[in-house]
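Read the single chain below, which is given as structure tokens and is the form predicted alone.
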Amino acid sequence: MSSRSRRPLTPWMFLAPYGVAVLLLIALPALLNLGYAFTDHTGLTRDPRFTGLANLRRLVADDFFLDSLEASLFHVAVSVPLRLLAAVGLGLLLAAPRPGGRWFRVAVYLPTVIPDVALAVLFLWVLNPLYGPLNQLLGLVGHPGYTWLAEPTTARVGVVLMLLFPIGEGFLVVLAARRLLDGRLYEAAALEGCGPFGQLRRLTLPLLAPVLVLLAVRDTILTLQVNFVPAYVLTDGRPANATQYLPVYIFDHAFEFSGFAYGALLTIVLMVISAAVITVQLLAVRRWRVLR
């Protein structure tokens, strides 16, 4: 067959495998999940029975769900700004060439490649009240330390501390975006008498605003939906349900209490909450004209 008779490759040919994967791995399971939410499916029975709005009425009267929702929203309100601040700060700090800068960048990215379970087990040692290094550092300044995972407030802080380390993706995005900015803009600003902080406020942050909004949205989704491993390994939702985040609560109902249908409904609620939080963020961005 000659090369002239071959059909040219179209973009649809490249997108087709991804479209099939999205259909089979995301769309179809989402539709099944929606159907299970209105049944009494336990995950063990073959023929679930349709129960209408029974699970929804159960959700409205579920005080543990309200505790889980409050814990999740608190976690997002604290973790997302701190993770974004750390990623942006380190990305801007290490964007300029400097001696040893390559090794510092490797050090920032390294925790991201560590499996979540391994990092959580490491933090069990870090937060140990008897021999953990964090309490030993506090002891150097005369502080008696905390029983980190035994008190509600400090347990939440402990989970947030762990999630401050795997920020490699956001760090790399900020690093790459900063290096793409035209250096002549900064030369002109310096000639006008604009110092480093003025350049940061008037040039760098406005030009990086679309990237920062993208990272904030991405981190919100990540923090709301992918905080299962640290909470489950570090505290298992304890103490006093302080770290009973929605993914942990969904797991408990779906796989420990054989309440697969109720877990399916909670999954839909989590998706709706994530969409609502992101919508609020984008409306705030539009109102404050951040992207202009």
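Take the two forms, find the largest set of C-alpha atoms that superpose within 1.5 Å, and that set is the rigid core. Here the structure is a predicted model, which means the values were calculated and not measured. Residue numbers count along the first chain shown, from 1. What changes on going to the form predicted in complex with the partner chain:
Relative to the superposed rigid core, Met271 undergoes a CA displacement smaller than 2 Å between these two forms. With a cut-off of 2 Å and the rigid core superposed, Ala16 has a Cα displacement that reaches or exceeds the cut-off between these two forms.
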Second form
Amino acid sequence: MSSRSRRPLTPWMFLAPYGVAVLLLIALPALLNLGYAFTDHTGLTRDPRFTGLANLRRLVADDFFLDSLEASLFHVAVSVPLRLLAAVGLGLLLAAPRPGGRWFRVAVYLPTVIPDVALAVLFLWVLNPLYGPLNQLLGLVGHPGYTWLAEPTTARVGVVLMLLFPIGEGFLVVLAARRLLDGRLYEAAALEGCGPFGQLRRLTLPLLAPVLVLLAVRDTILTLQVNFVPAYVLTDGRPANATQYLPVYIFDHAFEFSGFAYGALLTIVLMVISAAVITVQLLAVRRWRVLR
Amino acid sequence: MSAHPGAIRLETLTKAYGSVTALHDVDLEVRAGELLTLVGPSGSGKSTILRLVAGLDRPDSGRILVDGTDVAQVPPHRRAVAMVFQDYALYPHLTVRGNLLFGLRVRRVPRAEADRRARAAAERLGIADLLDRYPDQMSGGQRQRVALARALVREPTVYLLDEPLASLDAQLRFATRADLLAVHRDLGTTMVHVTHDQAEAMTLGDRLAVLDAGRVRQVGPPQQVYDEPADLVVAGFLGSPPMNLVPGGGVLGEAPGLTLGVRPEDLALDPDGPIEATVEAVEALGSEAILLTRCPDGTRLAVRTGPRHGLRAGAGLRLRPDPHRLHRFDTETGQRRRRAEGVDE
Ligand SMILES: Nc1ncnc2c1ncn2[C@@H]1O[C@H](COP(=O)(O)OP(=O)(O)OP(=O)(O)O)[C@@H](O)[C@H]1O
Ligand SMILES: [Mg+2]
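And the form predicted in complex with the partner chain, for comparison with the form predicted alone?
Whole complex next, starting from this chain.
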């Protein structure tokens, strides 16, 4: 079309650095990854050979993979709702201008800017069965406490607890979205006899629904991946592989046990699982008519 | 016992937002079943009065009585008032039906009854075929009607209308004004109606209250307020163009310490008139014309006259003020001075 040929190139030039980076750092490796999944590539030898579905057959028979999958799904199922609840709850609570409110907002955001390795080291202390504050808190209510990182279930809970803190981004989005809602609507609702909970149920949540759906999808993707650091620092995948989450398992295979090829296949599986979980979420959103 | 509930009484109501005093010792009475119009310049406290009556804000001092009882402790939803906001405040995530049913659902009105009331209100305002639209799928005028219908559904004893017609074009405004009057006639419910619009102020209300800088300047039937403005502020606010105000000793005659006023329609073109003036501009309005004139001493006078006067900018003319329609105000206090002759008593 003639109008297209006349359009200036400038916007594309501005996009170019980003485009090149996406191509080189994401698209190309992703393609290579797809190819490696069907080879015996180890990352050390120079000559990957095509092995057809051998890796896939290995995957199907891999019991550790099933453990890892279960650990990941458990984590997502518990962590995403709790993280959303925390981000939305705190965002809504702290959205209203209150004296001192900004300090609370800073406090909620702060853990997000702490590097996750540092946060994990901090949680090694928090979860320490002898002198950790968490067990001491439990002691206050007469509970003997847990050997957090030594038991499969409590180790998983420990990781969930740690990842309950870096929720600053979701919190910020909720905060901003809530502040954009028209105060008049709340006054109109108050005139109709809508109390705080009625307003939450009939106004705030429906009006924020698009944002909440977005956050849920994003947090699912994120949560399937970010448990790598806590699992490495806190438990190294133990005990009994309870925290051998998919990213950890992928890393172990790619760089410690079997080489790139099997790791590549696992990566693809992780992507498929992310897509599946998100699809289920979006179907639920449509089924329950969360969005208009 | 009066036929309807809904009498409102404001007693020395004061409200400040930070350092801004929005209302200053406001005393105002709205009779049961009356349509009272509140007018005043922007920022004069009109919306604030409505918000206080609705219970959305609390007064700093003073009392609000509804049917004789102080409502200070009554929460908004128990006050039986419905408010139409200046900007509609429709729920964007709900259809028109959802908007109309919102309050009824909150109050757990039985479904059939709620549907009946919503439909009745929608039909009364001619939006029955829009029930499944969302607010962002409607024109301003349609949204306006939905906002009014939402107030009707409530079946309150008092309607508070904050410039409900402000964002409509002239035609729609005329039609909706008629609807509003019909609603008021049919229901006989108390209405307090805020407006900027001169025509609305004059035509819509049983009585008119003029507000300025947080004070009530005058209350009365619109024609009376127009004919006998209580002070300079009211005189300068009502009427379009407003009253010509000239300090004593000027073209309107000797009157030490007074300011004299004459409405544009009370200045007649008269070759033998006492005031000499030059036409500066002509505003032809179709059914009439406004001549903006200037006297030799620099005084500007607006004159309302017939449409086909044949005058142009630059033309000289002579004006005769109607001696019976001359207004006198104390220059110092701004208060109206009654005349001994008693012509404008
Ligand atoms: N929430 C608020 N915070 C601070 N000042 C306010 C607030 N609401 C109103 N005011 C001030 O109070 C005064 C009266 O406001 P109000 O809204 O009652 O005016 P109004 O007569 O309705 O004006 P308009 O015709 O422009 O709607 C104004 O000076 C306004 O700036
Ligand atoms: Mg207002």
